[in-house]
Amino acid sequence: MPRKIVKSKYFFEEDFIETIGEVSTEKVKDWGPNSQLKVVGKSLSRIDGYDKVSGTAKFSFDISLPNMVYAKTLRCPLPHAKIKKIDISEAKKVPGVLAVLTYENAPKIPWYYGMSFLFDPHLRYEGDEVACIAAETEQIAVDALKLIHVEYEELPFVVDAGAAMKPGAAKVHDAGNVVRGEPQIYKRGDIEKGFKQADVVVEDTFSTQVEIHNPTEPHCSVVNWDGSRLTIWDSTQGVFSVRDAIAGYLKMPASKVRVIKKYMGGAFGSKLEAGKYTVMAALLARETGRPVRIALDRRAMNLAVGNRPGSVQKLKVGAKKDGTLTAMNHYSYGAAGAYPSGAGCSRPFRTLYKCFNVRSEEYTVFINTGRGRPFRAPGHVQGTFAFESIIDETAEKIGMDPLAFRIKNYAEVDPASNRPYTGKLLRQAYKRGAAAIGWQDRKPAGSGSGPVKTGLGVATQIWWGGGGPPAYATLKLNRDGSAHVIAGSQDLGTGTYTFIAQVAAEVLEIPMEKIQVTLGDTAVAPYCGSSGGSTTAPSVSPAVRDAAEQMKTKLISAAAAVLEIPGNQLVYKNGIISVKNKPDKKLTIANIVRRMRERVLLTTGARNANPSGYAINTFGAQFARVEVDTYTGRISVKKIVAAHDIGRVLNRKTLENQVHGGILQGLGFALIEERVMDEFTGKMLNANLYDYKMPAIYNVPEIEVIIVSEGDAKISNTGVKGIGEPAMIPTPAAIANAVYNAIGVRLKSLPITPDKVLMALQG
């Protein structure tokens, strides 16, 4: 199909990104609502399911190369220090040790926006990299690390964002502890005037904890040099972003770096960027002349590769007696860690409901801990908890049902830009979700009898997840009628392999068993973006469909030439092309490819540009039913209803997998998970999977998934928007609101643990 180069903008994790890419000029017709699709939308098992359950799937952690050596990293034991002296002589004498890297002998590679180096004698958090050893075995490397003698100059530290903002606080960086030196401020309308118009004004303060990603598969890389070419097997969410970053760090052409990632054991945003460990492994592999494997242990996973920043949020909301919001103000601060990252959380506050007078002021603060990274809806989970809690408070203050209050302030257009949405079905989500949870039976807060009280809560979510170009997919059609789809995307365990096969099978009308999918290899695949921000399916599925539609057109054209009949006289059905009214005169795909004397037919599809002048968002409402034991403070989540508007569903089974995972992760954030820091030593006290508590199977509630949408025709030829982030965003807020409804006391600090419940009840 004819192509053109366009500029496009879409939201990815923490910010809007602007891209320039090639798109088709001929628009593929959307499948449309109520389309009778044969494969897309069905509840089908994963095509890679057997590999995973049988143990034959190769994760990056499993890669083993001949003559491979192992690398381990020495990390700073202090929250803030400078290296006065480092002695590696004893470590180098250990039999089996092949190379040692420190700041004294490693290249001075700038890192974190030039605020540090790959190895830096100024160490700003417990876990900062001090040295890296390559050895014949991992145990030899671990033992040799103990023989590196380091003399540290201990420096003042601060591990709390509020304390870091106070005058006289220890400085993480010389320029001060506020990132960029100033807050991020947003405003529209006149909030002072808006508060004067309000009949009620509600003010409250909420806080959320630091959460650690802790995916099952740790961060790891296996690297190998072949002359001047570097191959990296990496557990990453973005093979092309890692390729380009590593090439930049090593000052070599990106064309000489190949990154491979077939399967992944979780990421949640922590693997969206290249890690120091990968560069270290590449340097050690070049020095030793052998492949190097480096894998982080669980302590390093908790300290050094990211977290969801905590937050303190002071909210003020004004409303009239009829429920109309008149003004809203949001003040917050959160910790970036020792190096720049995002800690803002006001976007839901600014965009979820109709309000003409809004202001937010956000501070991102340096502290002496590991750096924050995107974590499944960065900012939105924290922000939605606080905002949806005060929305409930305001509704109660004016004597209005919380759900009715939300509907009263329903935004028909994007409040921040005044642009219409490509689609919004949140009202339907409210209606169907409320019916499923039994909202009509909700009782006044704290009114239940007996020690175990039941409560219902609701919360709303808004996210982007519309994806965008550039994203490409190549389709190869073989002589035997089978197909091979190749794309530079990644499957994070979310079902990307499967939905790609479904889209191709839907268009070509051939069995999914005849479709092979290759992902995650920069050497063979056309470019796709990183997998984050719920953008994978919305970006990649339209490119796959474009490639498949081109292939169908090519087959019909070829059949017309073979049969010497105009193309408009032919019918394509079930992978067979026949003449209208003459069904016996037909050709299979295999017949056509052979008659063309081709071994492979090839097409490359592209994701279309996003429509201009529209806001692209997902919406949803989640309802929670909880039981609270007022004797023990224990909270049991009994049921979650998740009702969402996320465009077209590509696979119902994998969609429900995503929703279940997001809800369980949200439940963990609401009730269980928390990084615990010792303010006196600056150390993390629970940097392992035993002490860092996460939800287990016994925590899983009944979950009902309701999708109220059938496709967003304005955004792409598949009409897909992402569900990864939306599945988690409203869960903590819905649970918190349900707990309040049960006991009549609001918990404003996450996680809501039994001791907090008991203290609140006694207070």
Contents of the next structure:
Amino acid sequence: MPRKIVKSKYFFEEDFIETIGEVSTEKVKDWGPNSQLKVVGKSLSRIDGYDKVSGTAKFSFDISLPNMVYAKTLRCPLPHAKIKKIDISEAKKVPGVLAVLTYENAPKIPWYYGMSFLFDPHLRYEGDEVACIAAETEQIAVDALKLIHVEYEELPFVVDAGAAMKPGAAKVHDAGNVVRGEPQIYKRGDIEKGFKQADVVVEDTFSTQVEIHNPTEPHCSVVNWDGSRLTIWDSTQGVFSVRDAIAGYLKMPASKVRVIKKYMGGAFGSKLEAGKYTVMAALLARETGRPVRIALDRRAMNLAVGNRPGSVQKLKVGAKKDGTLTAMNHYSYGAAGAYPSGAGCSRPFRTLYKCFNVRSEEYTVFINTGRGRPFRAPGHVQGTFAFESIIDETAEKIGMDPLAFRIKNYAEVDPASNRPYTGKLLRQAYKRGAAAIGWQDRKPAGSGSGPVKTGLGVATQIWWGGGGPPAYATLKLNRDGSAHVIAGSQDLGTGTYTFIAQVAAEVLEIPMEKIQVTLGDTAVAPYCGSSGGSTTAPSVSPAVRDAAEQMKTKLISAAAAVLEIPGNQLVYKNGIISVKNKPDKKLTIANIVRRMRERVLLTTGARNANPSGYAINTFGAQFARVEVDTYTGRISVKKIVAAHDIGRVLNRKTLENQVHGGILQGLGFALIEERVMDEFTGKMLNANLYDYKMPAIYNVPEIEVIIVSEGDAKISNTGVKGIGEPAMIPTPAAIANAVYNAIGVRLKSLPITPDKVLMALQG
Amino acid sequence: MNEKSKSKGISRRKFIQGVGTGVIGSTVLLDTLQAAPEKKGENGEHAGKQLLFLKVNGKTVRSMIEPRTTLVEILRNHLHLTGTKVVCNHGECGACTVLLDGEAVYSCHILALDAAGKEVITVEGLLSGEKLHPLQQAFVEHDGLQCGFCTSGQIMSARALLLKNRHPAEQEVVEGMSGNICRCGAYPKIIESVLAAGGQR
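Okay, that is the form predicted alone; can I get the form predicted together with the partner chain now?
Zooming out: every chain and molecule, the one shown earlier first.
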């Protein structure tokens, strides 16, 4: 099938990336609605379910190699310090200790964009890496860590973003605490003019907390050298990105590094980059000549491998009496942690509604805490909370229903680029969601009687989630008529294994049981991007369909050769090729493979380039019904309706599960989770799962999932967009708006804990 | 469900009680000690190892262990039963839940010696050969998982619940499973799975 190499652009986690990839230029027929399909879109059980419920699934955490040793890391107990003296002699004497790495003996490998090293005597946060020990057992390594004697020079520190921006604040880096030394500014139109046209202007300040990913499986690697070749079992969202990064850090060819990840216990953005721990394990493995396992403990998980940066957002919105938005201004700051990462949160503000006069000014600042990493819809969750809160406030000020106000400012084209969308069914999401929650019965704010008050709220999501090239899938046919799909992507628990089998089964018209899927191994799979940005299904599913469609063509051609009948006289149905009008003259896939003397039938499919000139986004609205106990301040979320336009649903069962997960994490962000820093010691006070509260089973509200879209045919041959992040984005804002509707007082700081509710009620 | 002690406060108290009885319990085994507590072994392990007898998934296990070894360390590192996971290692999340004489316990929070002479069932122990237990099957059919890392613990908590209450109502499932964190938030489908296994749906 014809191919060409093109440029393509899509949004991945925090920014647009431009990719160059081989793409199929031949358009296959659009699938149409899921009702016309046999396998895709159905509620099917995940094909890796057996492994996960039986306990036989091998996560990277479970890999054990013969002769393996264990590595453990010593971390800095202080928020900001320099190592004056480090003595490892006593630790090295412990029987069973095999090697100790510190800044004094480890290679100087640049880290954090050249701002630091793998081991740096200048330590900038509690949890920063000081030393790493390899020992015969994990316990010996832990014991020996206690015998490393470090003398620290304590340095002034700052652990709050607002404090770090003030003059005279302790400096995290010599160049100053503002990342890049200046804010990121965006503007369109003229906000001064816009605010003059407004009948009402609303101004307010919102803040969001730092959230910790806390995936269940710790960040971990098992590494093994065979001479100059390195194999890494890593808990990662991107096997190829880890391969390339590790090759770079160790100055070796990427072809000598193999990264494997079959199953991973959660990540949510925190496992998109290669970790220091992997490089340390590789160095220790080379020194000891033995495989090394390294896994972070839960405290390190809370301190050192990412977080969602907090935010302070000052918003100003102007609107006419008829509801038209005339101008909007957004000023915000948030902390990257000790090294650069993104704390911006204005993208939903810039892109959600039609408004010609818009400005945003965002500061990302350094503080002495662990560095942020992308966390499920980075920027969008916190940005949408503030923006959709002030949209509600503005609607109320001009006396409009909040939903009607949103529809009044509906963007028919992308407000930032003026490009049309490939598809946008947000109106339908509003309509069906509102019907499901009973929006027509919504009462004025705080009008309920009795101590327990009920409220309804709505919020909107916009995300990217369109995916793009390069993403490939290789398909092989076996002599028993089964198929094997190999892709370089990852299953994060999101159902990648299963939807790949579904897409192949749909095209080849063979049972799901006959399809085997291999993922997450750089040595056997063609390249694929990392699993983030809700791009896996939209990037990988079209490549699988492409491979399977090519295979179908190949099978017909092969059958023509075997039967000595022109291909155009053959029909393909249910995995059987038969001669037109002679239904008894037929070949199964197994027949063909055998008759061809097992000549391997192999195809590789590629993700097409994205259509140029369009904006590709997901949309959706979530509605919340909450009860607020005005005596205790307790909020109980009773129901969430999630109505989304996310293109085609590949598997209804796993989709629902992902939506549930997004809502539960959103609920945690709205009401429960928060990293607590002590400003006097610079230490995290709740670096464990007992004090860092996360949603539990008793927090589950009733959830109704409505998908208003079929495939978005303009994007790809499957028309899929992502759902992982969209499901989380609007939840906190919807809950906050519902709380306001219940009690008539607006809560502007997340998490909305009972004490904040009671304080707000007392004015 | 009260005696199942899955709520965090209770399990911590129980742990402390457990340590107490465990010390007494393990004195029975003291005669098998190669007592040399100060000396370190060849590989740096504490030489004061004790002999542990344990029944795991129906098989008797005999192992010389350091007294500080936890039950989950025995299961994962000595017996290679890696279905049981370690997430917090502090009795806070439930990922390491196994059955100890039919009770759900956090195996990261129990010394292996405290389990001496008792019967441990792990998630692997629910299988009959390669065949899934109906409870495991229910988790597959109702998709009671996402990444799968907390799943073994969820299933073992559900197993303990169903052993005591064969047909739990939804609220009883929520209470029974409240000591197990699922960061993916698969809870609605976990509830569905357990209800299905209990024959309520």
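Numbering follows the first chain given and starts at 1. Computed from a predicted model, the values in this text were never measured in an experiment. Basically, rigid core = biggest C-alpha set you can superpose within 1.5 Å across the two forms.
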Residue 600: Cα shift of 2 Å or greater between the two forms (core-aligned): yes
